[in-house]
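As structure tokens, one chain now follows by itself in the form predicted alone.
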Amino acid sequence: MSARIAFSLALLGSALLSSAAMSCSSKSNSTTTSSATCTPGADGSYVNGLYDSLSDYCMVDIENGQVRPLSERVVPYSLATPLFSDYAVKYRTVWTPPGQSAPYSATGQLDLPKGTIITKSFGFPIDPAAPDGAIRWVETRIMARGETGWLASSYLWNDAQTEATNQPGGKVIPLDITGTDGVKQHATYLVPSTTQCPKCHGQEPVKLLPIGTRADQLTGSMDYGHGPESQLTHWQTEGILTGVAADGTGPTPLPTWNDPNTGDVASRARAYLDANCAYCHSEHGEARTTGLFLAFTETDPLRLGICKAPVAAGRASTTNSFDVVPGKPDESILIHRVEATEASIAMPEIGRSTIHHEAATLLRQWVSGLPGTCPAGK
């Protein structure tokens, strides 16, 4: 479900080479990198403080309007359910050092080695009606494993597309956007700042982690050349895991929310809450005091909003009285603020300015379809 996307290039293009103009204050590397001679990690040092520029990584590049790796060793990899931006196209990649690995695990995030660099780069379809075409890249997000823990910190393309920077500031870029329903919206597209990761990526007592590197959303498979093959046996052979069952197989695969054939609407519906809100619904997430978890794992029906009062909704609830209301998508609070755009109401309360109403109704249908009724409320 591909979204169109017009805006103008011009607009766009002026935003991000003014943003690339902007002082940066993160670990400078003068090195220039190129395509046929760097090293991913260049000297290492970005463990201590990220690079300025993200050629200095040698992870990716952009070619015919595509985000390419620059090392056999970089690997992409795509997620079963991803977290929704404003319908940006998105390209994943990870590296480990040479002899770094982390141990296979079937359950939480995958305990990657100190020196991983992770990029996630943002992008929407040049062509409206070509959304496989060529794209111009909006940042590359980079997460590196440091002395101390995870940094994190976005990069902005130039209107080249030669070279991204780094804008720890971060950055907001008016985009229009007409979804896969034909309903046109504006999008503030936001370019997260650093002390924005923590929102999404903070998991108490850890400032920062990784939330998509987990086995059930990496199950898939990919064509690394050869046709498709199991992602989590390909990380296997590159040495980013150790453990991987001889047949590639990982845990239950986490459903893709808009493929039917991956599960139901209820098991769809919770893939995608564990995509977009989990991280903060969770034990350890930012939103733990309010007693909502919505991980794809969770089998509590109170903690998972049903007939469950919100602790403290304020204008976000309007006048109803619980989370979810089972077969009344209407009365649930939960569907009032996937459907809201307004910051002090809409969730996640970032990471995106449009409603993503082709997974709002799936929402919706799995609300209605739930049993059961609710006490009278407020």
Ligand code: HEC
Contents of the next structure:
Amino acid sequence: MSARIAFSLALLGSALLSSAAMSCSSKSNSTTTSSATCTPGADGSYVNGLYDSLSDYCMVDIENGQVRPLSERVVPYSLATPLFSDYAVKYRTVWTPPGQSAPYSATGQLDLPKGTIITKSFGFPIDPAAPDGAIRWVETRIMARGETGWLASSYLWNDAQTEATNQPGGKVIPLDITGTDGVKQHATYLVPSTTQCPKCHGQEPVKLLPIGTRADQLTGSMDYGHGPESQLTHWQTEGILTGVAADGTGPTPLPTWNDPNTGDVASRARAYLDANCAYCHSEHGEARTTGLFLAFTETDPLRLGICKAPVAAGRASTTNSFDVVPGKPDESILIHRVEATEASIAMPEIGRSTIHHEAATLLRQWVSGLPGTCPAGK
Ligand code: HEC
Ligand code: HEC
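Could you please show the structure of the form predicted in complex with the ligand, as a counterpart to the form predicted alone just displayed?
Let's see the whole complex now, leading with the same chain.
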């Protein structure tokens, strides 16, 4: 499984690619906002309704094809195992109002304070031969903890990559993606509408909650300009967290799905299912009525889908009887749905239009290695 993928981006019927190349070469002349000229959070009124322009938050802008934070307390972070979104490159930041912090917690979502602003930017490398080079950024999603709960919306970047504008209605962007293995896939990349955020970010009865801001996802280190540093320690240094252990150690990290140094096939497959499925497939998530629960901590084989008949049969199940059949990936509905792109069959049911081949391979290996047999099915 290749850890790095290169992309060639051809935006069908859209000026996105050519304008992206232009904006890239003209980048050095662009005047981007700097930390000296804006105040993170501005007047704070976003807690009662999100701003129209991304620049109003003073969180991030784009310089030389890279998203960058606009102040030291706007802290970039990465996750042990992220969500797959059609091979998009992602950049995340977190910021809390000065003096406001969350208490460290080893389990569950961190309880980030009112006024917290989290950004998550999505882009695609302009040059497929240079996956680490300039990126055409498509959208930056914002979650802000408001007066009465979390607020969420996506901001669409202009062609010049100088401003992103609130796009509550979302957008579908067709593009072609090529892996380093040469495999081409056509994507219909989804910029979700504000009504779609709760499908994934909702935890009944709460409409919107962050998903990735959990200690076991944040145990990795990042270079903030002085060499690799524990993310949790850095969040504490910047006043976003309190109560982090002095040595920066957190809970047992969630394995990184594509790094064999972090766990065996089974634990990495389970980490992938946790990060990509469990926010819906959990007691309070969108798929709670299926009884298929895919959190990393789940131990009940039936709840994990092993020899579990799906609640709704039909096309999504083909002729197969169970979500997961030990030793038999080809007979497992879970694998079938991970490898599908057709609406109503594909899982996740939103936010993915291409097949994540590398992950499907890992999940197949996991199923192949599971012991036991299921009773005769339908
Ligand atoms: C397909 C499901 C899905 C949809 C739809 C979705 N998100 Fe997310 N989002 C996630 C997952 C999973 C994470 C955490 C993992 C990661 O960041 O890779 C996340 C992370 C985020 C983060 C970083 C904070 C956090 O929750 O960890 C922001 C900000 C965010 N999403 C905003 C939005 C907004 C705004 C929308 C709607 C316009 C939206 N998301 C729609 C699944 C989704
Ligand atoms: C955005 C929410 C969402 C996400 C994310 C999601 N699912 Fe689902 N899933 C559903 C819903 C809703 C159903 C029930 C309707 C259906 O079967 O299509 C379902 C049903 C299923 C079923 C049938 C389960 C049963 O026993 O009835 C399987 C298997 C499945 N999902 C696998 C996955 C896998 C694997 C992932 C992650 C790669 C995933 N899902 C991510 C919403 C989601």
